[in-house]
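Only one chain is included here, represented as structure tokens and corresponding to the form predicted on its own.
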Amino acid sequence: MQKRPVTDDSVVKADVLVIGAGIAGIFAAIEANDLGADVTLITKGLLGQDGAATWMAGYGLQAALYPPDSPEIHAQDTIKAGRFLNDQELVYTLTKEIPALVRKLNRWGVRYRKENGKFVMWRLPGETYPRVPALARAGQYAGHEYRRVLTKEIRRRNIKVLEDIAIVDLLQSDGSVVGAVGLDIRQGSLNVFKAKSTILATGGHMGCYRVTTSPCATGDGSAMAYRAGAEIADMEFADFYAYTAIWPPITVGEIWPTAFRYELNGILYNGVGDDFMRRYTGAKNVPPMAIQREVQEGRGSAHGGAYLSIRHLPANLIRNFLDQVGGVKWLERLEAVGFDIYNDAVEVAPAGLCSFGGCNINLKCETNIHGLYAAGEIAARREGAYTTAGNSIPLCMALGCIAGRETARRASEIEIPRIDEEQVDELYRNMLVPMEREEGLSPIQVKQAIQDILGEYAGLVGRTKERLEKGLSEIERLRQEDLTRLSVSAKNKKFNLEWAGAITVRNMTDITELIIRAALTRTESRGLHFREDFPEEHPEWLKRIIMVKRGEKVITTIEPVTFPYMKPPATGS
């Protein structure tokens, strides 16, 4: 086996080390380089255009900026949507820095609609008032203005950017993470990073089910977290989008319909012709569940889905519409191809958009372990069992804020830590085991079991005790037998896609583990977690489930919810 020097010149040093270029990862860098820290930022792919969430965005995030409206009025709408699983006071801290954070991307050059000086504002379900500063130009996706105002933010800055860096595993010194370890895709090598203080903004886990908007997002962070003794919680919690196009075939795995469905007030219809969405109410008028709902049943679409209908409008209407959306890619698509906007409804289906799992920390972003933060997606308790829409992107926003305010704050207090050399050995000798393998199985064959596993026993639909013990079973059978098999078939390592490849899939047993423990454990439904043998919600589940690492073995703890704010219905319902 081969040794990996570690010299003072090959590592790099920091007093910020942010894991994940989203838009909690870059706002964590910001922060910190403003407040003076020496920050260096790594990313998975090039920024901007690596796989982070950030970019897939839709039409925009909840800012409570004029009253009637407020922060805590922002706060009890999520608080209420999460069916009270949220951490109140994670809650409520987040919603007040977002006001001032929207007018910060705004000045950075977001292009917001606006009349008489004042944002346009929009209402989306859930929402007390309408929150939702609407964009310039309508049809337009809010990912796009992300990415072309906040990389640039990061360019103008003394921030240290490196790309093409798949990290492998945290290290840790004293009890405390001290920074990590890293694939560098372009030259095929070990990066070493030492930190006073590391945040993970690697985004969710959803890329770890087949059918999702973010197949990048496959819980890198939380699973380096949780091998490193991090706590895990609300893993049985993710949001699945609607509106994903399904056909015509030209548009799959897209998300223009959403404009179907909010700005036109699109109709959800099932294979049979029938407004299912009327016959789903209270805390089961889920749109992703209700779809796989009828789908299930035997009432879906042609493709396996629900058909998104805007037929009912007067066509002078919708062709307003169109001229105000002017030439986006995804109309453009759709005319090429002979698609009746006027009168054929596109086919929709549910696919993983944002998971609500992920590190257990506290109002500071800190995680159990000195040294480790979360923010973004991979950081649990903020929106407990569901979310509304257009409300993931603000409240991971103003995390990564937090973050790197907090870590500023720590790295004038403390020294640069030591790295343990031999932890950065037996890390590289384990990366190297797949590249030495001659024969076994691929990474793709193993990312693909797992995604069957995910799917089968712990989809939307579906689970029960039997199906998730059955799960469970199949995952340890794959880790023992299948990740012990794990070969790569090209031998060099400069952009070797597979080896990198090889940590995903390690990466995407744990996750897939976790939530399965979690769903086994949470005997009741709620949210978007639906037990086919507990099909109600109980108010004595007002409590999070909370998973460690000790050795070999998952230790799971469970944690009442507190009420500092708002109190649930005293029936839960």
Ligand SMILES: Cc1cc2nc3c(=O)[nH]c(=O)nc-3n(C[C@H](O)[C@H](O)[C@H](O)COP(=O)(O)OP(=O)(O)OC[C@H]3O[C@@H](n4cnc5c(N)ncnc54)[C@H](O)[C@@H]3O)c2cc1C
Second form
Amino acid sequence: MQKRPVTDDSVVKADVLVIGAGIAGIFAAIEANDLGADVTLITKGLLGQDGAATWMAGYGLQAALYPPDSPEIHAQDTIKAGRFLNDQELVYTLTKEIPALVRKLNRWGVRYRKENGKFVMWRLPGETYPRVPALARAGQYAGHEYRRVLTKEIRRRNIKVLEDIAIVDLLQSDGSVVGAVGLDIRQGSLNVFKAKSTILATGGHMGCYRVTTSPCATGDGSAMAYRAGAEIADMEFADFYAYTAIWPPITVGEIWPTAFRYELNGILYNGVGDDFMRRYTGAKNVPPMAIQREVQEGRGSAHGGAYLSIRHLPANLIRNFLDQVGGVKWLERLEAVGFDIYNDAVEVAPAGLCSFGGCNINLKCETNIHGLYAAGEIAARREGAYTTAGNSIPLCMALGCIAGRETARRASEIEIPRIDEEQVDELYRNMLVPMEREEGLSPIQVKQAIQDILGEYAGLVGRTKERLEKGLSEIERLRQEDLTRLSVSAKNKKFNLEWAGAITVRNMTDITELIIRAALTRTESRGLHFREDFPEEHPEWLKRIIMVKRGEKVITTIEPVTFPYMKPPATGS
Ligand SMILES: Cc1cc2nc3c(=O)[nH]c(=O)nc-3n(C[C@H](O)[C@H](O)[C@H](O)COP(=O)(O)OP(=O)(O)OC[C@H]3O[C@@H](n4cnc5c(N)ncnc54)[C@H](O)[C@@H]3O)c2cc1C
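Please give the corresponding structure for the form predicted together with the ligand, as opposed to the form predicted on its own shown earlier.
The next block holds the full complex; its first chain is the one shown before.
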């Protein structure tokens, strides 16, 4: 068996190791760096060109910049949207941080639209007051703007950035996390990192679903934290984007049809021409769930979603609108494949957008393991059961900032830890197993099998005790039979993305199991977690589900949520 020598030269050392370079990781790296810590920032792609969800953000972020709005009202809107499952102390802490961070983005060069020196504010659904500072350029370009500015700020500070490194697992010593190991995709080698503090900022896990807007979000950070013994919470909750394009094929996964629905009052039709949203009233008027239900009941569009039509509008109005929102490129691309937007309907379906579950953190972004922090979409407790548009980026950014501040403080208090060389060797041997296996199942086959299980048994519709139990037994079978047969056919080590894929499917297996377990435990419906056998929201379920790995067992705890600021309507006030 090969042994990997760990020499002092081959180990990257840092005060703060930040894993993930989306908005949370970048804010954490900048804050820790500016407070004097030695930071290493890692991404599994190229900085600014990885699959970070941040670069895909559409309309922007919420920030309570001017009265009568305030961080308190922002927090209240967040808690109402979260169906009172958020950690209220955490939400109040984050919304207070956000306005200063938006002013920082403005100073760094994000181009906001201003009138008389003031930010022009937009209102998205769920906001008491207009709370989204509009960008100077109209359209869904927020992510592109953040990318331009944030990557520039990282480079301006000379922060050490290591690219194309897929972190595989966390290193532990004496009960603390002391760093991580990763696959250097370019070199095909194992990299070892030791750090006083490690911040997981690896984003969410909606890439575990087949239809998704963020295929790279495979829950790597939550899975490695879980394997290391960290508490994982809120896994049953997530957001699905109702208006993700699924047809024509050149648009698959894109979210611009949203503008057709919201701004042009586009009409949703099912496969038999029914304007079906009119049938879904009250609590059932949730577009992603309604579309999925139509599909499940055999009334989907030709490619498994719904038709989104703007045919009722005159062609010149549509053209003018696209011109104003910078959407002419969409039109040109559709025309290039012979799609007539004035007469044909785009097909849309709900796609995984943003997850709310992950590491169970405290107000300092600390997990229950010393030395391990989590920030961004990977952090649980922030959104509760659901969210409002434009609220994820600001919460992730504030979490990043807090994690950076806390880890910089810690860096001045402790010494660089020692790493356990035997653990490194063991992780290296495990990484090589699918490379050494001559035949078996390819990572892509196993990935598809995981996505089938998640979609079939724990998707947007159809969650019942029987089906979730079946899903759990399926994923347990996959773990025993398929994961142990995982084989990488290409044996070259450099640039072997199939090998990197083998690492990812192990994470996806853990995440899928945790989603199913949490959905099975919560015997009520809340947010987009809909149990067909428990279709109502119940006040006795104002509780958080927390899971932790102990040996080969998963221990589930149900923790009551507290209400220091706002009481849920069912319990008075
Ligand atoms: C299509 C789309 C539109 C959205 N629009 C909005 C919006 O308008 N407003 C809003 O508020 N929110 C929006 N969201 C949600 C928001 O973008 C995300 O919640 C947020 O950006 C998450 O930031 P993050 O830094 O936590 O993670 P990400 O931005 O996803 O970054 C994760 C980082 O971790 C790295 N990484 C992952 N695994 C590993 C590993 N194993 N090793 C090394 N690095 C790793 C990735 O390479 C990446 O750099 C949108 C999301 C999507 C998908």
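We call the rigid core whatever largest set of C-alpha positions still superposes within 1.5 Å between the two forms. Positions refer to the first chain, counted from 1. Only a predicted model underlies this, so the values are computations on that prediction, with no experimental measurement involved.
Comparing the forms between the two forms, the C-alpha position of P249 differs by 2 angstroms or more, with the core used for superposition. With the core held fixed, the Cα of Y342 is displaced between the two forms by 2 Å or more. Relative to the superposed core, V272 shifts its CA atom by 2 Å or more between the two forms.
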